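Presented as structure tokens, the chain that follows is alone, the form predicted alone.
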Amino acid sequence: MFEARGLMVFYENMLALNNVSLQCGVNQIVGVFGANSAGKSTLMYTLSGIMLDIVKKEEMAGRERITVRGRIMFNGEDIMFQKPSRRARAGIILCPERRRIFPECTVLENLKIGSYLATASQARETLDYVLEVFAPLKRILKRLGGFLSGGEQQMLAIGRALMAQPKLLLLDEPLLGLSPAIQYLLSKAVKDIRDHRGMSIIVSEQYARPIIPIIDYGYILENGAAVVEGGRQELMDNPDVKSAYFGT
């Protein structure tokens, strides 16, 4: 079980996150949606830890004050002031926005980066599986990440990150630019990983429409804040998530 209550992030005098509450169970995928500047990547850079480097690195440069608040619990174990490492280790990873791949190394170059936390027969069996369930990839192994497409390129993060042997899997925009066509490939794919992996997934999206079908929970997120909650079905009925969402 994952839980995060109250977490606040000001940067100087902006409030990023305003007393942001969410859990994520065993096996579950939870969304969390919001337009740009919502505060979707500040939450998963915070639930990963990341945000504790960025703290510390503005303040070494002195820069920006940020301030981080709130508890963060792991399998019943608070990690709010663990660092990144440690929590990827535990079991938290990180795909983050905008897929940040190597593009000077290849596709299996790439995934092989990804598994420094696993096992070799670990390394071995999860590979296996990224390249069913991106079955593209196993075509172009030994191309260069700069040289993939949007979509080949988001395949390959996301199947990096599932290289590190993930229990709880962030990821934080991964529809981010891409066709209809493939946000619903990839949505297919994150529903396939939760079912056949047993893991535990939260997912931020701007582009809603093609997650909310496969969550067991979700929160929209306005301005830093959690401003409506609820199951799947619950999303999908109200009426404020359906005229911002899906357009009717």
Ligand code: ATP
Given for the second form:
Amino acid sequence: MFEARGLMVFYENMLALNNVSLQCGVNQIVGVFGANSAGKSTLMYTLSGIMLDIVKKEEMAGRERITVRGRIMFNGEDIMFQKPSRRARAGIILCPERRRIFPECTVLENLKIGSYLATASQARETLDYVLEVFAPLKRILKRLGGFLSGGEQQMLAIGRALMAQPKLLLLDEPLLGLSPAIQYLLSKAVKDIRDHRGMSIIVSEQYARPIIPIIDYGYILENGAAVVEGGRQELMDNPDVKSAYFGT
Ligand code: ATP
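Form predicted alone done, so how does the form predicted in complex with this ligand look?
What follows is the whole complex; the chain from before opens it.
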């Protein structure tokens, strides 16, 4: 249902994505693992279309030239050069790295901002679900975003993305900088979201360990290229993957 083919991204002459192809089926969770600078955020920006805005911004400012190539098919249509806003309306929603919640808005306001693509009844129903799957948010609805812990911020960031009614949710390093206990809680929540909300999810992380139990399929990115791919068990059994991403 979602397929990227031969994605290439050059920042000036630096190759950030090198011929990356990936697929995510309906209701699947797909993991993308890679070290710092492997290209995870570049991939997420390309899939969501934000990269097109970055390209335009850089061009207008007369700064670096970014070149983007490849195809992205979503429900049979090539959306590679569709604006991010149009992709969002079609259900491709990015939850960006480092949360990017609005610090001067309350938790509830942050969630409501996310519902700009939802009908009133969808927004009410999704809010109920968000406060069920991320129960700690219920007690802090009036707190400002800037006064949340890292874990609360991440719950809020994912909750806000859910309010936009995703069909394909892109999670860029959602566990970054969080404690193992919170990582466990969040990865369980991501699985719950897939199981109960009927959506596909592509999640990137540096370390595979907390996410691999919930994925159906995964890719390893190295220097911008997808060097290994496979099902959950296949990746867990791969000695190279084990040593690099499980720390064993
Ligand atoms: P991290 O875990 O550090 O976020 P990442 O896997 O998300 O890493 P990217 O942020 O996609 O990696 O970066 C991939 C490569 O492209 C890196 O070498 C990075 O320095 C480079 N890069 C990213 N953005 C730009 C840019 N705007 N201009 C030039 N180079 C960039």
